[in-house]
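The chain below stands alone and is given in structure tokens; this is the form predicted on its own.
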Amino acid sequence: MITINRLLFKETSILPLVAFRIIFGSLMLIGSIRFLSYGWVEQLYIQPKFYFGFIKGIVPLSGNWMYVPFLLLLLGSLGILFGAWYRASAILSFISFTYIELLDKTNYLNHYYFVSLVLFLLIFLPANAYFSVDNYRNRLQSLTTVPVYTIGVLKFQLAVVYFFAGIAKINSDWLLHAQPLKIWLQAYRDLPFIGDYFATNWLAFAFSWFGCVYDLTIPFFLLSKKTRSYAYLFVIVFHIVTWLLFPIGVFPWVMIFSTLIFFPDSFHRRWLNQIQTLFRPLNICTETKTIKWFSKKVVFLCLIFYVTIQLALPLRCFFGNSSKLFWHEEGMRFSWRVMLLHKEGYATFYVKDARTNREIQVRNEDFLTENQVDQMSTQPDMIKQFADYLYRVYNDSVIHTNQEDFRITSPSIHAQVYVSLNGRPSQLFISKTHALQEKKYTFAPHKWLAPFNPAW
């Protein structure tokens, strides 16, 4: 109890926590006002006809209603960064950004799952107990401390996503082959002056052992106060260059901002006091709202439950086939695994109706976007998805052709997929021997995708 007490609930100051909330309100206002103003919603989520939905019955809304939950997002944004009627606000923009990124698999990014758990954990932190709009609306006492526990669960939740992703980079082909760093880099072989340096192989080398290193490190820097300044300067840098090199959109400008919740209460002071008479609490409270024991019991149950899962999910895929991860990607979502792979696809679809063995060849690009082709060529379960999509469509339908018009009655859906993984040949995915409707996507292996060649 000594050593709970000592370690979550031990008061310290409040002022990284008001800080963080309002570095990432302001990060999620940008990112709405970016996403919005830059046509995404029209792209990506108005124009396709069929979506890779994470959840069965999570569906985009219709039409121009799908700007309703980025408005939404956006309000929420500003109640978080200015402390207003901040608990709705932080549910607000949870349920939204949630929401969003559960639409289509095309579209899924470790940051976007990065966001929705920091908004989760912004609902149940007191974040507008000091220096909020919230402080001032309602005549209430502001809190100059919080329990440790509070600020820590933000530095657990970054150091999670830096570590993992050291963890997924301890693999032959990013220490060994530098793939694919090595493709990616070839992109600025035609830069003036320094062009050349980015067709050799040490560059490509030398990027890939330093973020492994990296990642694997950088938590354990920030969190020591003496090297704390120097690894945040690496921060900076490491996340500028990637910003540079690849087309990775804001991630580099959230954990850079994020990251300095790891600095203490007398940085944070010095830049809050420049803007704190736009937000000058009417009272002060120097002390502190005790805990109760029960309270605790329950705050500490929660952030077992919280910090199991957030450890559990990137380790899932080393229960099952985790040799050949990269290419089956049983296991890749919510785990971490950032800039890791280069695979391109070919995936050629088939119906064949089974009454009468009638084939036709599917056009990808009649359902589906460009970007939802690239993705869906290379993830096998995208690959069932679309596959069980085409028996919906063609089930009991009529096909027009140049010579005549048939009608399927029972069909069945095939695709003979081809993918090459970091630069290697491109060798078969799945094999057009499969009816794809009869399979399941469960977290069994899947034996209906071809065995892995490894080589080169």
Second form
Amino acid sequence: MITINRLLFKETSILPLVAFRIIFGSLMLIGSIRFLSYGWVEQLYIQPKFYFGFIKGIVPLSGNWMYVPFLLLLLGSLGILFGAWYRASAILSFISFTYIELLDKTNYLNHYYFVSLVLFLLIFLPANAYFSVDNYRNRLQSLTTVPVYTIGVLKFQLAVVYFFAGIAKINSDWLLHAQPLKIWLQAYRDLPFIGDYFATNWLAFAFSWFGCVYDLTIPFFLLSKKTRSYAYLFVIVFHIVTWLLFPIGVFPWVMIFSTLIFFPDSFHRRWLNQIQTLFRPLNICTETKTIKWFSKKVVFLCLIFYVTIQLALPLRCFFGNSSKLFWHEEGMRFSWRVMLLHKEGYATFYVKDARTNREIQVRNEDFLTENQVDQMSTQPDMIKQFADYLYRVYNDSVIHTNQEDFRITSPSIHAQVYVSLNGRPSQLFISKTHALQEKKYTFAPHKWLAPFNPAW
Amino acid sequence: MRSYSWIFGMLLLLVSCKDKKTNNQEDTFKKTELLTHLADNYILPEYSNLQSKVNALIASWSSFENQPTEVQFDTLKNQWKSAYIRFQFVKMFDFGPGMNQNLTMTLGTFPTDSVTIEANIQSGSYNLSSISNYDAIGFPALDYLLFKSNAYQEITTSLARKKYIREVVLKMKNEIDQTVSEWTTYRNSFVDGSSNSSTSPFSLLVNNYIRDYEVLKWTKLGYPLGANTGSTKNPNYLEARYSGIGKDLLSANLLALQNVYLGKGSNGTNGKGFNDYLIALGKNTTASTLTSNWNLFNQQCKALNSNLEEALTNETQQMIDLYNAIHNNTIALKTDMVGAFGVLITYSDNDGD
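I have the form predicted on its own already, so could you send the form predicted in complex with the partner chain?
Up next: the whole complex, starting with the chain shown before.
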């Protein structure tokens, strides 16, 4: 117990945590402004007719009301950044961000999941206890030290992202075929001077192997004092290269700046002092209120619980049918499986009516956006969701034609889907024989998915 | 374990370096070559072909308007027909200058809405640029106006009708002239745009190519066959139903897609096309499947009755066969070809999961 006590509750400088608060708040602010300015709220959350929600009942607000959660997020980011009404801001940010992400699987990205988790953690961390508006408002005692776990849990979270991303890369597609990097890199064949290298196999292999070793080892190199500076250089180079090559938005910058949490207070003191001189008056603080800590026991149990979940979620695929992970995508999300798949699919849906013996071929674009069609066509749970939606649309509906109208009373939804995975020839993904509205989407293996042929 | 991995990695690198020599074509294929060839030998000449055809259409309209004769009317109709066919060769380029003018929509939206057209003519007040008039303008509107029963009589006796036709034709000319002139400057950025981001010209080209293919499948065959209405045929969805040139338009559209795929220029010059890129990527099976499918479609299309409306009634199965063949080919086109190119269709962030 003494060791646990020391490991988790030893007092350490608050500066890395304060630095993280400022960095993460700024990134959230930039991220949400970017999202709003690109018109994505309209495109992704207002225009679609149908949403591939994660949880039943969590649906978009109607029309322009969808801007509200984004504005709340913006407000919350400002609150985090300045440490103003900090806990309320963190809760507001966490709820609005997570709500937005739960609306449509089409837009799921691992780094959005990462943001949700960090926002969740920030709710409980005393990141506003120093150099914050809350101090200035005389509401909060200024602290110079915090228990070590408050910083450690953020380090843990970052290490989990890297390490499991590395574990996920240990597969034959990535290591033995350099896929999907081979496909993505060859697209740069036209770059002046270096384009020829991008079309070669060896560069794809070099990137794949380097990426795998990098992800697996970087958390440890960042933890060690001796190697930290060099490791951070690698962090910068690695993420800038990915930022240049792949359309992954702000994620590289989130990682580059968040990783600074691994640096000690001496590092952060320098740049925080620089900013502090700008806000000199803010520093006046009379102690009025102290932060109320949870008991060590509660903190300890919560940490154990959180860590267990974070370790178990990415590993869950190994309890099922891991060899088909990329094909069926069971256990794919929330597992830091980043940049591993290049899937291209073509899904045709059919509505069969038993009574009239009619078959209707569905034009996906009549119901979904281009983005949604693209994502849905390769992901079984979304295919099932769309099939259920089509059932609701067509059940007891009247089809008008110039010759006659007929009513569909007992529709059966079928899909014929072909998918090409990581450069393999396309193969059957779902056969037209299954009546999808009758299938249940559970954690058990889906018999309605065609078996995977790994041949190239 | 890690040290072993490194040794293994080194070995792999050696092996793959050796690979490189045998796989030389892969290293040397450039998308810029494909885009340059396509722009200079296909897109620009085809747009100016369309431009001169539409100019000829205008000229014959003017002569007819000044001095209406049956002979002049036939010339006019023939000019319309050859311009409409030419349009099939460029309608897939619905990006850049073509999209600025929204050419694909304004010139080719069908079935045309005869009720709106008549209402417009009747009232005399209309804005041809408004979205609600998209199905009352362009080639399909002229199909109705020039080929409906008693058309000659109606046009020659109605000033309002003449005015409407003149404005429709002038609008078309205006938009094509704009597109042609914009393409002369857009050409250079098009030729350079070879990255795989969703807004690069190569991605725009591929995505619009696939879209045109799907539009062909649905609008020229699927809707008339009733693919989405439980096989109840809808002859009024047929393209150019009044003139009955739907089959010419279908085969021209297929030919255009084939030419771009193979890299065949408008005057027959051969250059780099999607086919060559696929071969450079080692996707020979996909390349040969697609090449032979294009020929198959041509044959199937040729074998159909010259009037698609008659084919729809009497050769339903042959038409369904062609539709199914085109539909099944989408798998090779959309999953294998686009998958190999690594082109992204999404405009938002993507972390490949």
